[in-house]
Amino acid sequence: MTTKLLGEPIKRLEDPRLLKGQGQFVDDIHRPGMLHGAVLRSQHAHARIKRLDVSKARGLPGVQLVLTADDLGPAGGSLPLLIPHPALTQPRTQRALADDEVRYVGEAVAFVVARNRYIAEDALELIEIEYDPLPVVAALDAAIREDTPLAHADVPRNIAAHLVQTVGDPDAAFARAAYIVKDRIRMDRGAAHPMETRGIVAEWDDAAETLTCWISTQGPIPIKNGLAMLFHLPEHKVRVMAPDVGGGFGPKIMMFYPEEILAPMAAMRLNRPVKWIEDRIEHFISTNHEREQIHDIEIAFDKDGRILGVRDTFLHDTGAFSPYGIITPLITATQVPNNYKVPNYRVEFTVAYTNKVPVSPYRGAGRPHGVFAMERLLDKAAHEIGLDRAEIRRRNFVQPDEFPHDVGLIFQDGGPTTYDSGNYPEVQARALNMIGWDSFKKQQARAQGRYLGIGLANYVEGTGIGPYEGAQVRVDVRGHVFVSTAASTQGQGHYTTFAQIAASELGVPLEKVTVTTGDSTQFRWGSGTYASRALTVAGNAVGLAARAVREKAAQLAADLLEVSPEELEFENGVVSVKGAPGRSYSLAALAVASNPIRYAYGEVPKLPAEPLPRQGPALVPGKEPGLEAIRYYSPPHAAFASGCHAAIVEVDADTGMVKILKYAVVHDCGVMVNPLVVEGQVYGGVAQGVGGALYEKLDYDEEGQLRSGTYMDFLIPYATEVPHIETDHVETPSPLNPLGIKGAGEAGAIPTPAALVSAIEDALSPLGIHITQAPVKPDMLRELIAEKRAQAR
């Protein structure tokens, strides 16, 4: 490569447009004659619908359509189960509109389309609905008890799935252990809360019989395919675009949310565009949640503090339905061993239905839970064995010369859980140095009367899962490079990083590259952006496609210049003979030359007026016109990123407030295409991790009513609560893909609760407080502190 762009901290190309307010999000889409939708949602966590009368709503002037379950036809059946699994023996997915029973507050019951949203909302108030309340299961602790009400009458004990995985002989390991530590660890319900809520604009062209949808989604291609199947349309008659998306974080990979069926159906029936935009209250009760698990975990150690075995039994709350299968608990189960050698491991999980919002992956997707459980117990073990918290981790790390390291479990993608590369001791050592681990005790001692603490947490993250992504790279006759892929962007910087990969391969300036993502007409194969996979999978597809174009251009230039391709170099959009820059062709000229029908382009400087003499057809078998290529990349299995977070905090013992004084992150995502983008991902992840550690809890009462359904009660950290974050990077290239990269999107959020709770517990160690759950909200800390102080009196 003669143009060095890979690895450069280039400012994001998309930012000037977004910062100037020129982004186009779904709510910015306005179509002629557009109507607006609103959803009637259940106010009951569990109830039978006795009567539903929409006649008054249909009669309201301005109302164009009211849909109930009876109006949906075949589209009213159960929505797809996205990822089946043999252990998911009782899968249940909701319908676009509830028919005879509702199972959580927020479930869609009716859809109104009107001239504007105000009229649609007024019409919702005219719908007469009578419920027969049913018993509710809300608490995860009680969900699988014999005497607990059932979320689904035909699912015994609310158990959706049950799975056991075993590595080695855990019972024998525990039998010979010198130390055993155990605890019940809990992580509460949270949610993504992106800046942009969900939304869709659907438009039907009756003459062309085409359906066009703009959706705030992470997976436009699967939705396109699903809508085509649902409405019996040829796939090429359905176009789905994900325009600018203001954050996804997992929940927007869902397929389908009810509105993604209702709005297109309404548009087709009315032959007019229909828009639906989720408001913030709806987001709390209709966009999927995550996080809630309860772990009973124990670790066996030898006399030197080395892990002999781990046994973990945990309960996972999937809410009222299981649309995404059991991906989240599966990830948790493989996450628990973390960066450490665990020769004997038994994990057993049960997935329970409750009358709460359904669950699907949210940034971290089961990993924060596993890391929190493991790291909490390592802190406890260090205390009981008498080791430094960093030292007990050091003694158990997978070592740099032990890769690939097979954990012995099946990962979320059905492949092995095999760590491909890493240097965990180096990562932790750097983090400890950055945070000042060795000198902190002196600082703590000097801070008399203050509760200062230091903590750390390590993590691995399986990234870059398959099945595949693809990309097309094309050079036009002006020498501009166009990249298209199905991996849509939700703010990750794809327009920059994908452009860097293509520009580096083709030796063109970055401004000559245009990237298109998330438009099913531009690239129609792929699954989307989730699971920290876009750059690893789609980025490698871009690299492979660009390399194929490079090889094609090199052969063309070699033929014209009568040299071998190996004698050529690419720089600034020109292909020239090494050491003879005057003997060259621009990529623009080669793009013309690549088309046997070149006459329409006119005379191109330096290019022969006539094609070179040849024998046989202009396009020999296997040769295609144009300077373009499509390539796909399918990883053999996940690539594992890793890292260490360390924090210093101060706890106000009177208010329970926690102030983060210092925060350090060392991250290894393999080769960094753009360090600036990686750091942005880390910062954003830590910010969400701080929320999950200290503030954000979706609190349900025993009747399944969400008590923290506004930002007055569900506390998202502001910039004032997010600390300055010091970062450093270790790069251990992944051997699994040509670019050597691993994902970076979720890592910032994964260990933050474990690192902060470790520091908080250290700060409160004079009071003997032990913390086993997250988030650690101020009121909870106040109660713990008061309890300990009362015991001390």
Second form
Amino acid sequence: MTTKLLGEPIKRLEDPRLLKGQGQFVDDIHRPGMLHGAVLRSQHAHARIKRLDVSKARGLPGVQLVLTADDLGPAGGSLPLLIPHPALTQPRTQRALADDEVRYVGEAVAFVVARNRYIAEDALELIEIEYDPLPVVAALDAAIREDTPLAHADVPRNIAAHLVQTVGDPDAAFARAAYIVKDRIRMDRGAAHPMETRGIVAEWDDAAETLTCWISTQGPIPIKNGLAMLFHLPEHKVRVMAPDVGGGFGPKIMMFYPEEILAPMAAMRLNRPVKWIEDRIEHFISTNHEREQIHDIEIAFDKDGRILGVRDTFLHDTGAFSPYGIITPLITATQVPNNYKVPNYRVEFTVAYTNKVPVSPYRGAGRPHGVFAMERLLDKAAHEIGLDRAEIRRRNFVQPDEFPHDVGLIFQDGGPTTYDSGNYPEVQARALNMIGWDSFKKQQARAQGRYLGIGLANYVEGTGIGPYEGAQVRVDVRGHVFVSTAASTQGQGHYTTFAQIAASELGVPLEKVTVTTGDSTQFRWGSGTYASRALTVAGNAVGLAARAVREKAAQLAADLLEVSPEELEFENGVVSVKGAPGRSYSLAALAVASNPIRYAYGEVPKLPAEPLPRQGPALVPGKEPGLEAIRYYSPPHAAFASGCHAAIVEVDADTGMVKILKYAVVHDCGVMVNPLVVEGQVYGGVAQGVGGALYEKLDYDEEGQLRSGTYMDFLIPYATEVPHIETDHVETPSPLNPLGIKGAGEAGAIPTPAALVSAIEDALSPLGIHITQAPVKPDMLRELIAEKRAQAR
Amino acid sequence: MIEPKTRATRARTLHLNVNGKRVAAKAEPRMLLSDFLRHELGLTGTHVGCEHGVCGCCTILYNGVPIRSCLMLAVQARGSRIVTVEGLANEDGSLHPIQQAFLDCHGLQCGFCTPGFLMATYAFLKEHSALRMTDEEIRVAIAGNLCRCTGYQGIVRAVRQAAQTMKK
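Alternate state requested, the form predicted in complex with its partner chain (shown: the form predicted on its own):
Below is the entire complex, every chain and molecule, led by the chain shown above.
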């Protein structure tokens, strides 16, 4: 047998290039004659543009083009609404450049193209613009009140969408409850902040009439399709590639960002390549945000602490536009029941417009909020009912023999919210064991005068959603295997994990596999990498395509060796008769044999001297040349991963600083293709969760100005703020797909705020502090502590 | 208002030593050293993540000292010795022990912040023996660089491994 590849912690094939500084990120791409773009952005959260004069900018030496809304033609219309939903009754998307009104600080107003970026930015300063400020809606709390200013004059009360979903009879459940706990739970605005900002290089070939774009995106294929439509080009005349992408985490799945239209348009008009690279300050105000929600949630329990029902009404801030529909709040709505049996549930949400940066999914995509609301209330209920926090969860878990478990709700993809498999009690038990849950009370008691606390949080995550992905697997005449798929990578290790799947199926060494992702000329179907779906959906497509190639190779070899395909084995790039290793052909030879025209290949492959005696056409009807196949995988519905996080923290009551002393994660993403990659995903997710729990807050004032718009104010955790993370894995295979896998990309970020706040509240229990918001930044915590101490005096 | 080109804004030729080679290229006085390395010298391994000196992606060695190349003007670097990530690997293309350690320990995912971490680690290990260091001390040593992918765990392991292999 070939060395085992699936399930092994294989070191990544993509690393040497990246380690040597030979990665090719968008800003590393240089094209002859290339020009550079810069964007003029609104400084007002809401204003009418009274006057816009770009003549001085156009006159600056080195400036080649200045675009305003008037110059865009049909491409200046409203950008596409990506995922419409009947409940989204007032969808609004922005234009590539604002025409007469701006609706958030950062909205694009003009685009300058010049010889270099320095001159382009000089030109921005020469643009004369006058605004008539309009009333601003900034705070979510007030967004849907009757007297609040409107972000869009024609959207009453700023309400973009409203949706109610009900399971069972929640009101009856509440009527017979022994205990009811309720709270207002808030999660503030944050953002993904990949270390590489957004960017694009666009190149137009006037002779061939082709448009080529390199974009730092999570979804190059849909952008290719969109640009072809927008610019009236045949699809094959547009090539979009996601080269090395320096992190995505959600906001790079958006389409279009204005610059993805402006740079190609400028390239086409000037017949010169145009590059635009977002700087970090722009990133704060022009790349989508997420997280902001306010929940009014209550849970009804029987006398034993079993959940009878949940009622949740929440408000979701979509910013100034709703380009990504209502996916994020839809996910939150289906997330709230989490790992627990909730027989009666009513969720109602309202999506509000505010004069802030638009919102689209960020790692976790609505889940951290739902988990935070549910887990916060379970902690509160445990306290009120007098149960241990772990015990109340234990009493409510969906049990291992209760799968599939239908939550009774419609999921984000329009399918059912059905948990396919899992073992939640086992996962939590292991996490408690790792953190030392049962022995902690003694530790806490011994640490006199210190604020030590322990906390936990569970989560499920619907991963691997459709609609579908595809893959091509091809063996060339040197026996090298090429895999291509639309599911581009932003660091998740696709070049390794997809190669593991193909190599394992075809019995070739890993170094014989080359993976290409996110290049529309290599594979033109599919959508991209988001929603913890790449390995589940594209990985299974790779597996199916490799299986098809294997069958093709087996049939060819069987014909040549005059045996049946079942008698063959694949090992180390060679197909041989079981028990007769001498009777074999290499995959290279079979690739040659698969093509009736062989004279081009010279002497290299070992093939029968004579063509096989046969009758009829060279290519048997119905057969295709080449050892290659394209296959698609479309999941029936999401596969549900799960996990439990547990933490021990110490709070400095004077500074509000939280030190994470211990952090444990038990994670179940079904079958692991590469545990090294899975753990890396978990660690990274936790780090982002730590940021979202303790530091990262996009703080807007009432005029809609972002007050934390640099890394001096929006604090991303360094290595000193992220703890060592202990991990363990439970593997309950998904019955939904051939490889039995579930996604792992977002998991780490989902329960982290809930687990950390649970621990912080426990640490501060001597002061009676109850925390209902995330993040709890040190200054906020310090204030809460000071308040309680003042009351106690 | 933009002033017309004067002596103060005109590009001038800089001579410096980059990765052991003498180079000469033109830069306007306002050009950042990071832009100069990337776009004038084509050394695109040095990445720019924030342009305000916080993320550390653009870390290079300047006369042996780690600096953020986005916070320095190219003209200030005239006559200096600079090492970028492209100068780390061995002549035969094989990986430097620090690079190898990052590969072995899954110390990178998207790879964008990686060159900055490699250079910061290189500078750190030149000055310190991390052999007896606690994880906490290693974390402090790399706390000038942001990574959004790895959660730092693989990076901490990589720094420890590199310290051990370089000691040998």
